[in-house]
Structures are given as structure tokens and as C-alpha cells.
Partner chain sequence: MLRILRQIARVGTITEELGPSDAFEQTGRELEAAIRKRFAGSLAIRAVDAGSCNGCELEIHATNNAYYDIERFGVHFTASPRFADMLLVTGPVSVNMKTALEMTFDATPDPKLVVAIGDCAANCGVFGRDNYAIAGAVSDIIPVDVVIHGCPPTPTDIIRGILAAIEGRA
Amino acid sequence: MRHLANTWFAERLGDRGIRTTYLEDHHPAHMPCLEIIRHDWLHAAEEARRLEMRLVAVWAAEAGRHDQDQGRKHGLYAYMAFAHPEHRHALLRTPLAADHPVLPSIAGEYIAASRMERHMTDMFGITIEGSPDARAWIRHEHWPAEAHPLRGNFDARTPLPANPDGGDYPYVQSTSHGVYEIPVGPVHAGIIEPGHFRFLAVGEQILNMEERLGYVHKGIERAMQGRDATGGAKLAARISGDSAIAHAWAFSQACEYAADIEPPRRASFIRGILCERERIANHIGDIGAICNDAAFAFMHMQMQRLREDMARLHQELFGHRLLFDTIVPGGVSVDPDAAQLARLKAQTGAIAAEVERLRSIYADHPSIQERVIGSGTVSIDDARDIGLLGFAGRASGDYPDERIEEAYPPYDEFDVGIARGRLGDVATRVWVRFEEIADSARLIAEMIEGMPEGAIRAAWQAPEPGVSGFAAIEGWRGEIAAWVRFGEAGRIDRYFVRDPSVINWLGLELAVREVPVPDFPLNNKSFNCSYSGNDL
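The structure of the preceding chain alone is requested, in the form predicted on its own.
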């Protein structure tokens, strides 16, 4: 069935004169990759846009030894992935010359592609023709210009000399009288991760805001190389700590698709329970933090208490407050017994009920409502243009959800409720979070009640060299997309992951253009994009 998307898309491309070739050594039995020539790269993106397909990601990878063994001379491949609500995902790739890789920009069709293309330039040295923004994104100014960390000739063990002529990042500026700049960060007053925000404002009114990230770039894609699948899952769980389950699930499922392994049903149910618990915990924490940014400390304290209760039960039952290392390729590492499942169900129900009581208190306080209603609006048209994901997209009237569109186990057996927001402001993003807490609690109860017996892990067998897998998982922030390619001896050859924050940061920039500076913190928290998820 997973052939459906690429078969449908290949036919549509063929109708436009774009020739595609199936690469059956990639994603066997699940999602073969379609190869096109570089000349058709932009044309394919234009057709995807015409078909109302959503851009998932754009990335690059060096060719592996398997490609060389097959007589393929190209040193680099560029990839792009799209999604359609009825036809699911489709993957395309095109070969690039190793000595002078050049690719046309698709940012004119998909706004979110711009920063992904800039990442490809920074990490691989790929020239993007027609780019609307040629500034470096992940590479900061004092990196040597010729150093491209994801190329095979880059030695990560050798210290790099600083480039004294790197200059400063060219933020958007204004020469109008009365417009001034407000720099915030990258070091903040709280314990959040580092990121720089540059505001243009008149009085307290924000005219423009752009963020500068990359301060904690970790080299995840490079660090994956040479690991086995089990070691890769451990690293994936640490990409963004508040999404440990979702990231580990996306990585593990990509590995499973590559290896043509299906986890046991019991393992899929446990994965679903843990992912919905992760969703609840983060929504609870963020609702409290939004209220705190509006000086409603009571809600903050109550929500923190509930989140702490969840973390303590996670520690007791699964060995980690944030559920690290519970998802592994082939299944899960922990099998809760009937009594433990009953405790999970009871606590989830009790917390969901208390959140509903707190919701009434939140709704009855004009001081918080005046701050969130109408603040930080993103229209449905802008949300779709950006490709806004998760609760942020659903608050603006765009409702992609991989639990429904991909319907991967266990969600193929359950009805997932979608909170259909429309106003796209802070208040609606909070409302969607409340709705998702309630629906996740319902799903957890149904999964525990219908928990199948049996094994929790399928035997792992690494795929042949050159085989890759692609998966998309609905984390609490939205869709996480992961692609992994295996090399010799079952070791990971290449890895790519796209956290929803990579796209949703654009939504925050757009949302705050009509709000006063004091309301930026609660707008920021209403999105709560991951710095770490961007700084891979």
C-alpha cells in the first residue's frame, strides 16, 4: 500500500513530461524513491504544489559505497519529500556533481524550503540557484568558508581555525526614523536553550522579528554515521529531549521500513501510549508557561505539579523521567504489566480531569484572556503557505496529522480526534492543546483496554548496504520526518531528520509582527519551537 503515493505522483509527473525512475533498492516494499534529472527538480516541485502536496523536507546526502559499486558516478544526491492527505508520502531524489553541486531553489513554491536549502549549502557546499535568501543558516560567521561538515572529506576531529573576516549576520534592517532594533539572546534569563531574536519595533509595536539559531549545533547527522540501529535510536531520543519518544519512534520506524521488519502489535500499542503521554506532558507544561508569561502564576504552578507527577511515574515504570531509550528498532525495551498499565490509565484519567477543571479557571480569568485572544494570529492561508505543523497548524485551520494520514500502528485501529481551530491566535493554540490533552487521555485509555498480548520486540536484522528507510511520526509538536540509509555491516551510512520546529519557527516570526514587545514571550511559548530540534 505504501507504493500508492509514489505511483500516483509518478503518474502525475509523467503527465507533465517529467520522467521518473523507481529505485527499488531504496525503501523496498514500503516506499521506493523516485529519481529524476536535475533539470526537472523545480518542475517536480511546481507540480507537487499544483497538486496541493505539502512539503515535508529537502535534504542532501553523499553517495555511499553501494552507489559506487552499482557504477553510479555522482557524489551527492538531493532529496525532497512531499505528503498528500489521501496519497501519503512521496520521495524524489536527483544526482548532483561532487565537484560543483548546483540545485535550483524550490522556495518560490514552498517557503519553508528556503532554510532547508541554506542548510544544504552550509553543510554540503551545494549552490542553490535562485535562492531568495543566500545568508548562511547553521554555519556561523567565523567558520572557514571551505569547511562543509557533512562532506566525506571533512575531518570532525581537527579543530578549525576561526575566520576573522566572517563579518556579522546581516539581519533585516530599517532606515526609517523611529524604528529601532531590540536584540534578545542568544543567552536568556531562564534555562531555555540559546537563540537570538532580533526585533524591529516602533514604540512597543513589533514590525519584524527574525531568529538566529545554530548556537548549539550538535552534528547529529554526522554522529549517526557508523552506529548500529540500537545505538542510533539512543542518539535519536536525545535530539530534542522533550520529544524523546517521537524522535526515537521516527528513527526506529525508518530503520524498520528499511529492514522490512514489523514490530509486534503489543509494542506498537506501548509506543502509542508513551507518545500520547509525551504529548500530554508537554501541552500541560506549555499551557502553564504561557499563563506564567501573562503573570497568571497559579496556572503555571498547578500545571507544573501535574507534569511532575507524570515524570515521576515515568521514572518509576520506565526508568527515565522523559522516557529515554524505551523505543528501540523492532519494538520497545520495557513491557509494563497489567498493574502498571492500570496505574498509567488511572493517572492519565485523573490528570486529564484536573486539567479540565483548571481549564475552567483559565477561561474565567479576564486578565489572561485579554492577553491571548487575538494575539499572534496566523491565517489559514499563511499556515498552508508555510506548511505549519501540529497544534500550531491545527489552530490556524490546517489539519495535517500523521496519525491519520499515515495511519501507522497502533493508530490504524483507533479514531484520532482533531481539534479544528480557525482563528490562529495564542488563545486558539492554547485551546487546541487543551483539546489534545483530552483526546490523548481517551486514546491512552482505549489502548490500555485493548492491549494485545505477545512479544514486545521483533528480532532485528539489518538491511543490505545501500537500502534506506523513510518514516513520519506525529509528535506533540507535529510531524517528525526521518530518513536513514544503511552501509556495510549493518552500520548507519547516512541519516537525516526534520523536527517540526524547522518549519514552525517561520510561523512564530509571522505571528508576532502585529503584537507589542511584552507579548512576545507568551507568543513564543504558544509555539514552543525546539532550538535543539533545529540545531542538529
Contents of the next structure:
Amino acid sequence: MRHLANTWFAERLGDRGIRTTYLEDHHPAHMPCLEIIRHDWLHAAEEARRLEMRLVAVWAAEAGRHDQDQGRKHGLYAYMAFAHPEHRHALLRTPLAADHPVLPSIAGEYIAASRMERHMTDMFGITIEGSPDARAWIRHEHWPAEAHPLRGNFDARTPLPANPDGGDYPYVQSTSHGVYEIPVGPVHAGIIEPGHFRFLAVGEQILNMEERLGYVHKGIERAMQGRDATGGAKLAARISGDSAIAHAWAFSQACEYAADIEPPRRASFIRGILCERERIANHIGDIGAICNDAAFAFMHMQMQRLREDMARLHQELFGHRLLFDTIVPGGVSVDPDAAQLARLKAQTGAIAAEVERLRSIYADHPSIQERVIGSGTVSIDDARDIGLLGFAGRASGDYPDERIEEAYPPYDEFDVGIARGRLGDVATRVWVRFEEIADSARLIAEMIEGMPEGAIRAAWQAPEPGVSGFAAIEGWRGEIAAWVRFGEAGRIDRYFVRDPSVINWLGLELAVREVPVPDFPLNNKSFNCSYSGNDL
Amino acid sequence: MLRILRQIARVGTITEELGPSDAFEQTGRELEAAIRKRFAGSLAIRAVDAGSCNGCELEIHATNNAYYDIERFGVHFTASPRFADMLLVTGPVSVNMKTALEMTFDATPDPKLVVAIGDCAANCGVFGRDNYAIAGAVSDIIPVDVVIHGCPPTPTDIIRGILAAIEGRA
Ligand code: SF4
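Return one more block: the form predicted together with the partner chain, after the form predicted on its own shown previously.
Entire complex below, previous chain first.
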């Protein structure tokens, strides 16, 4: 796995007088990590914006082993990652003082940075200067004042004691006559994850919908620390259960890059098949659920049936209905034989054909079309502004897809079709999902036909302490960005992951402005963001 | 419309006999025969995700699909704890969901049943007890009648566990 160093971003920054140092202990070289001084932090973000790069994530980490060995005195680093459709990913990092870490906000350039910066404040106590939103995010009101769970000196093993004096969360409010509030959640009416939505409405129309998340925060970043790669993959599969494959893959690939291990080709093909199956299953389930929210129960029952058929075959062939724990560092844990692959291919084809038949019923059914067409529009400008990901981005006319841009194996050997939406409404999000079901089915068939022989797992060998790796995997919701750094004895000392929901939750807020309140559920389902993946 | 009917006819009835399961265990309170009788025939469930990864939710959803059709047992999901007979709780209880879970429990009228779904609900699962963000397993926060193991439990396990809670036997 030898990659040429990607110097494109470093050169562009150099042109602007921003000096960068290439970090040797970060991999892969085509997604480099560059160190800059803190003074250049905001300039670098401005330059990335000018170059029309997409913000991937902003995060922080305490200094690792290397940094201490090399006598660097900084206790903390801030990181940000950008992606360019042609020039791919680049990471920047800057040192922060351990005692009073301060960082300028880049939310003026990239509004999607705001919640991630709030997360940094909550987890590390970093002061973000010039932040447009200084409210706590994952830290709820009842947390003790000085609890910053990702600082080394924090007692992470005892449940946080309740602090009754935390006050209330200051929601966006309106004093206008005729505007009323609807609070929803955290316990929702359906069988879904918890979160709070605060609507400001006028008559039937939503004026503003504000999300308050963090309810299912499970301390995943901290729980990763001290695990070995195998244990980490197990936890990664449970970051968001509906994306078990995509998350385990992102985690494993970041580890493999760090350790300079290349999974066998057969393993990559199996990963690709599993990931496309996961994409199909979730799109099928969500299309049914969207129709159900518009009282088109027939479609829901049909789609749930197909999803169940998929789950049953997964159980039979891979030992788990949702495919948990099938992706492991170095490869995969299951090796389907030829007969099993033939069954997988046959079922995938049959399901895609059924979906097409149902699609024509959906398309001809005025009562559902009335509800979805034109509802919950996200414009292309808004989509680019927040960096909307996955099928939601593609519905609005922005087409980031890491299977194409990053083209990690096995996608380097296949052409991925892009559904080019434009209108950005519920109907187009559904349309993109239908298109992706068909395309994933085609990819699965091609992967099974071209399945290489050989091993399914390369021996795992942990990297030296201090080495980090970064990966970007296109899950069914969109890009999952993962960064891992190893410490002593092959133990993870920091794992950061950005689920696509972190970005796409903002898309939902934008979509439902001026949407009638009763159409909120189908808009919500059309995005179906993960709470668990967001809250970590 | 014709095509919808044709599709329904093509698929036919796919609902199956419920399979066996031993993935659950009855805990704590002995159920009064009267309660069992009162719930027999109709049970309203309020699902509460107290910190799950959403995998358990997918399988609870699946209990409603045509293969399992949990409604044939008189069990249905309701939007409010106020008219629920049973809480189905998933996830390790996160510190940030503890209060909401307690309030939901209090808002559910007596007599009520609580079923903890999944390894996380049973013992915090992969997220662990020694975790600042986890308040505990479900039974650490509210009284639990039946625990269903699995990560996640299958739809059959879930339905069997719910029925066991109603019938008061494991
Ligand atoms: S038991 Fe498994 S599937 Fe259920 S919430 Fe826990 S990790 Fe997710």
C-alpha cells in the first residue's frame, strides 16, 4: 500500500504564506496530515473555502507518545480535515496550550464546524474564539461544571454525578405574536432514537426547527481508548447499528493505514458486497417508512418484507442479521463459498427487481406523490455550504461520494453510478435512494462475478506508538471520516469518527423551514440521520 | 389500485408460526394473575431508547413486519406512555437519558411491565459499566420484569420475551 504523498494542499497553503510541516507518523500519504501554527488556523480554513474544499471534520486530541518523546511541550492538538473532489483529503493540525487551550472558530467559513467545535469545548474544555454558538452540545445541563471527558485527568470510569444547578438549555426563541413552540422528545412517538426537536411554528408552517441532541451519548470516544484494534472494531460496529458495516470498515481501514497493512483483495470485495447490502437494506427500510408517514402502509409492509428477507440471508450466510462483527482489522471474518455467493447474488437481483416493481406503484400513486414532491427542499447552495453528504447531498445537486473520489478497494475496480438529483426535496431524496438500490445491486453482482480467490484476512500487526491513520468510507448515509492514533502495546489512544449525520442533521433543519408541521415526519425519515452516530 | 392488489395477491400471506426462543429471563416481580388477565388480548407498548446504538430498534421494528406480525398477539406500539401497559427499553441507560427514562416510567400508569431489550439494556453491553456516560443497565434505573439477551435479540426473541412478560412465566 504505497501511496504518493499528496502535496496539493500544502502547496496551495504555501502560496498563501502558510507554512506546513508534513507529519511522517501519519498515514496514508495521499491523505496527509500537515502541522501549521495556531495563528494560521483560520487563514488555512479560509484558503480551503476559497479552493472549494468541503469541511470533513474538526476535532481535538491530547498529545500522543511521539509528541512527548520528541520533547514537544504541547498537551493538546486541534485537527481539521478537508476534501477536494479531485485532490482528496488533507488534514491540518495545530498545537494548543494544555492549560488554557484557545482556538479560533472556523464556523464563519464552514458553518458545519460549529457543532463540532462545541463538542471540542465539551470534551476538552477548549475555548473557541469567535464562535457563533457558545452553547454546550453533548454536555447536558446536569453535567458537573468541570467535566471534560476526553482530558487525561478526567475520571472516566464512574458515571457522571448529577448537577442540579445546570439551568436550562437556551433554545432559539421568538417573541413575535402568533409564533408558538412545539417541544418534541427526547422520547419520541415512534420506535426511534431519542433527541429533542423544538419547533417554532406559525399556524401549520414550521418557521424554525432546532435540534437538541446528545441524549444517547455513550462515551464512545473515551471507551475506544485502551482497546486493541479487534476490540475497537467491535465497538465501532455499534456506533450506529444501522451502519455496522460502514463504521467497522472506516475504523478498520484507518487502523490498516496506520499499520501499513493491506487487506487481501478478496476481503475488500466481501467488504464492498456487505456495504452495498447494508445500503440497500437501509434505503428499502427508509422508503417504506417515508411512505408509512404519509399513510401509504402498503409500501411500508412490502419494503419491510424485503428487508426481512435480506436480514435472514445475512443470518444464514454471515451469522448476523445486521452483519455485526463481520469486518475486522486486516479483512473480514467470514468467507462465503461459491454456492453462498450465488445465493447472495440471486437474492440481491430478486430484491432489486421487486423494488423496481414497487417503485412503479409508488410513482403512480398520487396520494404519496402529493406529499413528497416539493416538500423539504435543500438548495444546492445550502447543500454546498454545509457540505451535505451522501444521498441527501446527491439529491440537492452536490455529489461527493468517497467510493469515487477516494476509490478505496474494491471500488478502484468498479464504476459507481451517481444519481444526479437537483431539486433537493423529499421526492428527490427518495428518487436517489431508489437509484442507489439499483446501482448497489449491480455492483454486488459484478463483485460476486469478479470475486478473487485467496485469503480473507491479513495478519494484524499494530503500528508503533504515536502513529495515526485516517480513512473516509462511503456508508449508506454518506462519508464516515475516521482518525485513529495508536499508543503503547497496540492500544488505541485516540479515536475520532465523524458520522455523516453530524453534517446531515443540519440539512434536516434547513429542509423543514416553511414545511407544514404534519410533513415533518416524512422529511425526518427522508434523511434518517443517526442519533447514536451523532452523539457518540 | 389494481397493481397494489395484484402485488398483495402475489406475495400472499407470509406470516409464520412463532419460533422458539430461550434468549430471555424473567426477573424480579412475580406478576399477579389479575394483571396477566387484564392484559390478555391487548397490550400497548411504549418503546423507549435509553441509549441504544439503534440496532435493537431495527429488530423491534421487524417484529411488526408481515413475517412476525406481532399485532396478531394483541400487542401494539403506542405513541405515549400514558396509555401504555409495557415499556420496552433498549440501550445502556445513558447519563443523558436517565431522567427521561425515569419520567417515562412514572408517566406510565400502573400496573405496568418493563422489558429490557438487548445486551446493553441487560448489562451495558459493549459500552461497559465503568463509563462516565452510562448511568447503568435498565434494571439499575427502573424495575425490570423480563430481560431479553442478544446484540440485538432477534424479532422472535423479542416477541417471546414480551409474551413471557404478559404470561408471567419464563
Ligand atoms: S444490544 Fe447490541 S444492538 Fe442493542 S443497543 Fe446494544 S449494541 Fe446495539
